[in-house]
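Next up is one chain by itself, shown in structure tokens, the form predicted on its own.
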Amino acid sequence: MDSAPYGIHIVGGGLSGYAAALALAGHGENLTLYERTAPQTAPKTDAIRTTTINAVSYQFLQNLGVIDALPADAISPIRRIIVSDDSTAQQPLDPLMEWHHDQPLAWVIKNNDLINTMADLIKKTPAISRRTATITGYHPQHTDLGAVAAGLTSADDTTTDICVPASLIIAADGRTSPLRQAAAIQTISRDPKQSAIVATLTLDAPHEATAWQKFVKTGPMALMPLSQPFDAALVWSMTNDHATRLIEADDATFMHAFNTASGQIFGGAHAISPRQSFPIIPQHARTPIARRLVLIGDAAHSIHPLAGQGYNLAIGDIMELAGQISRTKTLGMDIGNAAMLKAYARARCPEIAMMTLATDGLNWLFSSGKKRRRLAGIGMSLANFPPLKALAERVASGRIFHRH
């Protein structure tokens, strides 16, 4: 019996979709990937934007050919993690936790280069079908097969009885999620009312492989180093008011709010890329899981980026699947049944839950007022201590949910 008769559809590109359709290339199933177009090279909204991966990412992103494919000024070690609060101003590498290795911790990719380099090798894959469409609906049961199937429908079609048959749907549409729509899966959202502004700067000393983050009253900020010594990647969260002001104001003021809130971090910055701000509104599907669709990355969840997690929940979210089609595939069993997207959904629900309360919790407490935000530092500082500290490191190279 053929596992995946009518086979296996992704929808969306990006960095979820492109990722998934290389993991499942190899399974045998015919596997076609919907994007609404087809582009040559990344969106400009990607130019500064970059993506922090960790251990296991990493591992999942060279065994696809990814990390050997990529430009190499293109991703940066990251071998020293600082995590500081604003009580600490006068010496802002005063950690209140802090991670030294000789071997890198983690990665930062730039955005760009990353979707680039996956969309070439998706055109080097036979087995990945493209199709630009876009695909907004979805039927749990084919309107002609019934249910040895699922459909999808796009809104480019120009008659109203065109529906694709699909073994398995993967929605990697974003945090917007048309066909989580469809499926009427209900999301769950907090509005902290904050809003990141993204840059890249150029620091006055070297970051020396360094990630930087500090709890300051206006939110989170934090610096990732890039491939040139004096580079490093902005990412700033604040109240959406002064985020309007920030993204509106001058570059020399702009530099000034931010060696003031760093406290000259690295002896300050001098130069600065354009910059881009984005709403932070966390969110996560109530199910990941319909009937023959599966919901990955941003469109199950997306969560705060104080911590830079977002992509590896999305990689975590891939790999799971990958394993569970390829035990369904061994049983010979129907790769779109019921108790593989359960089984997948109750795997990913451990690691979701732990970085949703750890970033949503993070947030709300150092954006609470100067006392809540010390009481805050004074239990990082304690959870610096060595068996804690190497608890927490196992959670962020995503070790501890056992994938290698």
Ligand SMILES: Cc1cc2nc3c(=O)[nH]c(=O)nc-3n(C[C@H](O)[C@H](O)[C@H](O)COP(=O)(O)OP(=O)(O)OC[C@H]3O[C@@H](n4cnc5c(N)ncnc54)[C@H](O)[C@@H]3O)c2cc1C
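Positions refer to the first chain, counted from 1. Values in this document were obtained by computation on a predicted structure and should not be read as measured data. So that the term is clear: the rigid core is the largest set of C-alpha atoms that superpose within 1.5 Å between two forms. What changes on going to the form predicted together with the named molecule:
After superposition on the rigid core, displacement of the C-alpha of N30 between the two forms amounts to 2 Å or more.
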The other form holds:
Amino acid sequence: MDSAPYGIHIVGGGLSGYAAALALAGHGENLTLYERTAPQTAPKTDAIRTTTINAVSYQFLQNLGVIDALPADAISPIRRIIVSDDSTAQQPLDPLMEWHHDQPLAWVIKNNDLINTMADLIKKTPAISRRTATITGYHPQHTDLGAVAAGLTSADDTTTDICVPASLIIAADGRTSPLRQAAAIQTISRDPKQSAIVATLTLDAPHEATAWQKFVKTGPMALMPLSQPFDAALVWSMTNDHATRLIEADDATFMHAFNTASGQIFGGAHAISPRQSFPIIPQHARTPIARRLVLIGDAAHSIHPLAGQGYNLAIGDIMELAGQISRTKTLGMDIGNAAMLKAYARARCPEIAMMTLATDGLNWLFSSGKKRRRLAGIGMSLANFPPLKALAERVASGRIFHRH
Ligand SMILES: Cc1cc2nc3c(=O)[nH]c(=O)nc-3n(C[C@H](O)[C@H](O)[C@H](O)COP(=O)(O)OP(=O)(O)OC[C@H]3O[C@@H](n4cnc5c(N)ncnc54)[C@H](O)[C@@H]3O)c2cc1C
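Can you now output the form predicted together with the named molecule? The one shown was the form predicted on its own.
And the full complex, kicking off with our chain again.
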């Protein structure tokens, strides 16, 4: 018997949907991938952002053939990580915590290159059918098909009420997930009233594969090394009002604000890209599952970007889901059955909860008042103590939670 008689349907062609499609096609599944924008227009919107991936995610993307297919200048290793705060403003590289290894600790990938490379691989994968459609409706039990399939409806099917039957629907449709809303899954959100400004900068001194994070008065600021020895990607979180002012400011004003807040890190820097701002609204779904529906990536959880872990969590979702699907098939059961989905939800809960707490907590501690920041800084210095540091390292590398 076919274990997914109505097919597996992935909604959303962002980083999560594309990686899920490639991973499941690699497991022998036939898939339909729906994206609301045509492939040639999608990548242009993410030209400045980068994504830092940990060792587990790197291995996963390498197994999919993504890493080897990336342009050479799209990916750069991180060999040193420095975390500091305001109190070290005189010597900006004085760390509260520091890691240094010969082997890369993490990698920084340009988002456009990552999404374009995955899009190319998808085109070359016959098991994946790609459709441009905006999915708006989720029907947990199709009237003609009973409990074995859910239905998907598309806003583009205006003339007839077409309902596509699906054994399993994977919602990778982002933070505002229309499918999550259609399934009436509630979310828990916090609004720290912050935005993250991203830009590419050229530094006055080479970064030497160093990722640098500083908790400054305005909010967490990170510089990630790019493939050019003097170029770095900036992610600077701050209040919405401050972000609006700095987005509207001219380059000289913005760079003055950056150089002052960073304490002339790497000797100073100047901007080589436009700036872009992203709202920060951490949230998670109360449950990542509904009948024949599973949420992955930002549709299930979006976290503060200060730790660069959002996409790493999404990859954790995909690895777990691929494992559950292959186990279900081996047992001769149907893909998308309730037990399989419950097992997925149970398995993902600890890592998502821990990352949510850690990123919310760090942001709260470091973004609110000098005393609290200093206290947090002392806490971090203590965490530089080897056993705690090793634990933090295992969490950051994605190796603390068992994945299939
Ligand atoms: C400033 C910033 C920096 C970050 N840095 C890092 C980092 O360094 N490391 C890291 O791991 N994470 C990072 N993240 C998080 C990471 O970017 C996200 O977790 C990741 O991009 C989520 O991808 P996604 O595919 O789940 O969602 P999205 O990127 O939101 O994709 C959703 C897709 O679904 C499509 N869609 C939506 N609705 C429909 C519909 N109805 N029908 C069809 N298609 C639909 C959309 O068009 C879109 O293509 C960062 C986030 C921010 C904001």
